[in-house]
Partner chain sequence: MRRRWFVPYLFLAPFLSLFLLFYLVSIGYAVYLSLFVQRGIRPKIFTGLANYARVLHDDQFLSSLGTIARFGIIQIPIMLLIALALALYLDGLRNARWRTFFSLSFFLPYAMPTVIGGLLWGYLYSKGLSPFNQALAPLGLKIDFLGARGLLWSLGNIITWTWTGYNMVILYSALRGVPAELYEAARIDGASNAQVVRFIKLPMVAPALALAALFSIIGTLQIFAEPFVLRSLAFVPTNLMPNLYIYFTAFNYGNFNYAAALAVVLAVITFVLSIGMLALLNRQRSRL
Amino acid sequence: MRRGGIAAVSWRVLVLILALYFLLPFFWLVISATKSTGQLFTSFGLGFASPWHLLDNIRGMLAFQDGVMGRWMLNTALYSGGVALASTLFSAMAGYAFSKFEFPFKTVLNLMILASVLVPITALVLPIFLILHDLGLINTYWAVVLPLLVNPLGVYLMLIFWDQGFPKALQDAAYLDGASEWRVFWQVGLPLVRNGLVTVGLFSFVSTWNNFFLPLVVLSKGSLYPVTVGLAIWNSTAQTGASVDYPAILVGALVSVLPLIVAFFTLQRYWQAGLTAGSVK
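Structure for the listed sequence, which is one chain, in the form predicted on its own:
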């Protein structure tokens, strides 16, 4: 076998190993969701046990603590959907301004945006908490939504998509036809950067859906919890020896990741094209 063929096989093996590594926890979660409490501790972790208890576990999850899991999922959908829509719009507007206009301190502001990408949200939780407390927004939906509306990475990505997907010549042609700035942005430009919008929106949706530390700090009402915080509370309660249904926790964890899987597969052709376009900047 030629050296190139050996290298190709080696890469395929490496990719297969990495895929198994990342899929193994999900595979374990799917299997564990079909087991009863006794089977979880007596059967092999990566093997199904007979009989299956998946339907019983789903009913138990929906009924546990008066069906609070449904409220948590609804909260998470509201947080993630609202942040994704608003953050994508703000990122598109900011990226358009940086791409098409000249204004004072543009380079400095651009560098500040790039630098803020490196700052994790966990490092900002304390000042965010103090600001929200002064505004009286603790234990409200706004406490989770407002801090996530500005997405520096989304602004930078949209800057790239505007540069590549909406040429200056096309913008000037729209001006010559008498289009206003808003019409150029909404009707001419946005359809051309659709892949970028989907990419930024999907990133915002996933990061908000998986967000844990911020809602844990700014929320103390169980009725406002997202599913990440709610499941963590269930799990910590179970570890203290309280009567918490382990299968309900596992089924809840499985249900919580299904919307993300659906979103990725549904929007796959858009965000893949968007990532490819942004990679040649």
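Just so we're on the same page, rigid core means the largest C-alpha set that superposes within 1.5 Å between forms. Positions refer to the first chain, counted from 1. What you see is a predicted model, and the numbers here were worked out from it, not measured in a lab. First, how it differs from the form predicted together with the partner chain.
The Cα position of Leu40 differs by 2 Å or more between the two forms after fitting on the rigid core. In the core-superposed comparison between the two forms, the C-alpha atom of Phe213 has shifted by less than 2 angstroms.
The form predicted together with the partner chain, contrasted with the form predicted on its own above:
Left out here are the partners and the other molecules; the chain alone remains.
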């Protein structure tokens, strides 16, 4: 603290202000979740209003369609967890191949993967719908999971982490020890790109958690919906004249964010350690 104390403190304050600004949407959500319908529109949005209605709102959320929220949350957890695990592994494997091997068509493949990211998903929904239909997967869990397992950005991220975190010398040493290709990848390499895995996994988890368009189009069974689609459909009834419970929807939205925060905290630990524990930093 002594060296450049004032500068350090003013940086801290600046970043703190910025952090509070970034937290505004979250504050608003937390505060709104404690309000009744009337309070939502009559009280200051970033201040609590008394009395609290958090419990009523939670009750309202749980009562909606015989507790379908729990089902949606479970679905979302399955989709996100499954996609995050599998797509991170697939991305790590593909990134490994691009980083550590020379093979025919490497550049072509590389460019093809890049080019594919450039076509907006809006144009691919119809073809994906058709493919899933031909496979008989419309209205199944697989319809949501399979397309999301392809994570080209994850492959590129992993490529960089492989380049940086797993030097050629180390790889060659492992070969000299007689390790198989899979062992070199799995036991020697993967632990060294832990940061990359955590990053790609987190992104994949969060983007699946918040994915809306794909499940909307490929699912039409309420029991399979992820929480995003469920909440959106619930919220859209507000414009039809049917009664709608905004506070319960807001609590639902808040509850749907909480697992992401937990996931972030859990994964945070891996970053904190850095690559080599006990570094000088």
